[in-house]
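What follows is one chain in structure tokens, specifically the form predicted alone.
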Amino acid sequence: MYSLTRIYFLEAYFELVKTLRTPSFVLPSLLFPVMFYLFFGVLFSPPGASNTSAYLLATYCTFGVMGPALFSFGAEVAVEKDRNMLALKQISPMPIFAYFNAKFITSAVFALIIILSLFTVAATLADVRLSTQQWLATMAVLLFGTLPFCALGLWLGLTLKAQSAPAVVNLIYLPMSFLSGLWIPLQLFPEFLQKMAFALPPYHLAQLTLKVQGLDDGHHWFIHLGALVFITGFCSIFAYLAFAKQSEA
């Protein structure tokens, strides 16, 4: 007879192993943020521009942690729902929350790998110098910041069909990243696009991360935190309603 803790552990372990055996998920998730940062934060950054590299470290880390959260929940849940694997989990003795917890743990592990990879590149090749407290605070903010994207991904995964989910997630993920100033600083955007960014969760996560380094836009931290909490709650409610509807079907 397995204990509840062991059930949660095994579900998370096998979910992580399954994901690691999916190159189409692993390679883009881990390589794209590092590759982009190498180009724009290292190779194309002016010599001695450590503030630019530190700024791009925060924004590309934000871009990096979004991907596993959105795709682990958005695309994979949609596939498993349509293949009735989610229904099988529901009728098994396992608590259904263990299934969603396993998805979150997997996205958090990938986020941590991405963060540490970018930290290593920033410290060794881009001459980014932060205190130990700043490195740790940056990591903590980014890991916390996966929650709204997990909630958004879950809502999408429970709503979309398996065939359309990857495309829809990409159509949300990439434009939202661009419009939040993760690739190009918002100061270079027209004023109406700068105002639009304030409604997007990646902007608030990036600003919280930049605040640790003192490179943010100057808004109070609780505005960004409140926006992320609101988005997490909003998406979680709709994900719950979608799950309840799917369970009744």
Contents of the next structure:
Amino acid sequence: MYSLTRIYFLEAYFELVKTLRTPSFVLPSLLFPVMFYLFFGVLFSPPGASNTSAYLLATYCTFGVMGPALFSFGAEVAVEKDRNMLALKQISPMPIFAYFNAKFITSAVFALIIILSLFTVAATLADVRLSTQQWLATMAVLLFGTLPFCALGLWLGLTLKAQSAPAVVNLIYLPMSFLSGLWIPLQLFPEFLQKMAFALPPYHLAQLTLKVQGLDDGHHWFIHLGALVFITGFCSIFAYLAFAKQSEA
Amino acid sequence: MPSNRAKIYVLVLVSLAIFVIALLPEPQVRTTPSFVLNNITLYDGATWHENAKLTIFEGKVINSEQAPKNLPTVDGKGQYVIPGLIDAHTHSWGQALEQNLTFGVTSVLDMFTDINFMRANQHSRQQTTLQARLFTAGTLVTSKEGHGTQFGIRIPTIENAIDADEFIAKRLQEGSDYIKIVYDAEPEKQQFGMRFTSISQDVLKAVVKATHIRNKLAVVHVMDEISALHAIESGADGLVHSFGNSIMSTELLSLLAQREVFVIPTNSVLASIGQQQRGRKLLQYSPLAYKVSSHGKSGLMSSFPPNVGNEEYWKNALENTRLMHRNGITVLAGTDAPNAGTTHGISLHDELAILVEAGMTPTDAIHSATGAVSDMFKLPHVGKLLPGFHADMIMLNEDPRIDIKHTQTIVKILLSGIEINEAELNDK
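Got the form predicted alone; any chance of the form predicted in complex with the partner chain too?
The next block holds the full complex; its first chain is the one shown before.
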């Protein structure tokens, strides 16, 4: 009766319900991207420059989907680890992967809601027009694009202390977003910062998302995909090591 | 049971996603029409035809014998039909392409724009959207702190001839349709109250060569006789400015003719440098003045500071255009909009008027903004109303052969055969 899939399913469901009942998580992660896009993509966008709005739609979506991934893994895991919730999950008969899967599902659901609300704002208030394939492709790239940030978040969550985790995650999330050109197009940055962006994961996700509309910087898609796969792998290894270490304790 | 509720949640979420995606708007794609336009006086980009008909099939001109039978016919009695105009020297951003279209300028040759604008708008030249078709040099070729670097767009620059090959390969990879090079033989002298560095003639030669190897055109921005001579020696296909600081020498004129180098004098901006205030006059007298946006008006009203040029400068510039035409040099119409005193669209009609003042017949002037541009820049689909070309055209109420200002008596603008609805354009 209690099959493995059902365990995975229930764990994800309860994780999602728990998160939805946490306003300090829900409100910032859903409202900030929309609010920022309204300010920079709609209100301050120069009149008639409809592709600015389309460009910023891609970058603010990237900014939006990173948030839940980094926080549900980074901050939440740190807290649950320090409160011994993670240890409890580990000694329960549930496979521990169900716990991480639940976190991933939760951040994907949040990402989806963020993407859909930004799409709606862009289409209604900023006159962004894309073909159905482009809307779908943008959504797909962004949903898969949460993975590297889940991995990064997990590594941070397993390494950091509960008290410091939210602050550290923010200190990584916000400057990294800005320096990857998610808030203001990278072309407006000094050249050395433009070059530096290449080393930042959000830059690569934003470029892949922009590629759907042909507004990217013109590098090959496999460079960006490669960078994202590399980061996912890199962070996963360190997350695994951190997990192994904390399981011993 | 939570699992049932969970299933409902999953269902709701998925259907919400599908619902939102399905409702999201797509770009308007217009179906290109097919029809026969009868009873017109037609200029096809090369010659005039009285009592002509034009067969349009799916947005393109076709040979009437190959047309399917029973195409709808449109009576164009009393109308003069000429190809949509091409401005051979503009700088595009913001609403430039929409603004051009409002004035019957259905294609533009941009001579430097932000590559993001290029990427976003270049592809749409094959489709039918509410904008002029964009052909562009993309990023221009200039030296560090050279002309072109002062506009706040960060661009790569070139210093050494050895880098030319890689530099040009990069531009063409970005999507430049042709290469525009800025060259000044005497950068130590101030021009127009500003001082810029310039690439050397060696770099100019190397850049032209790298462009020609890749079968693209290299056009050069020069603003005086000596730089023009160097550009021609270096193999330039065209010059994108004339000048007014001296009268062209016979040496320059014969070299231009001999090497078949075309020139886009950009009289509109040279007139503005020479304090002619033609933009202001356009606003007063052009029947198209009512279409000029407030932004366009401020462009037309503005002028260069009086210390950069005077009446003399303009007289020389006009004389140079006259000399080039008389010596059989191909002169193309281009405005350099939106420089001071000009704006997109309406200024090209004034450029045609200037070309007639410089001694061209009205037909020559129209040719310089249609068929000649198509020939010189090797644009196979725009600038003519011959089989295979886009059905981009303007229909005029009065005969432009009698008075070039009649290009401003526009009744209809067609892009790929689709009548441009101005209300819709302005709404955008």
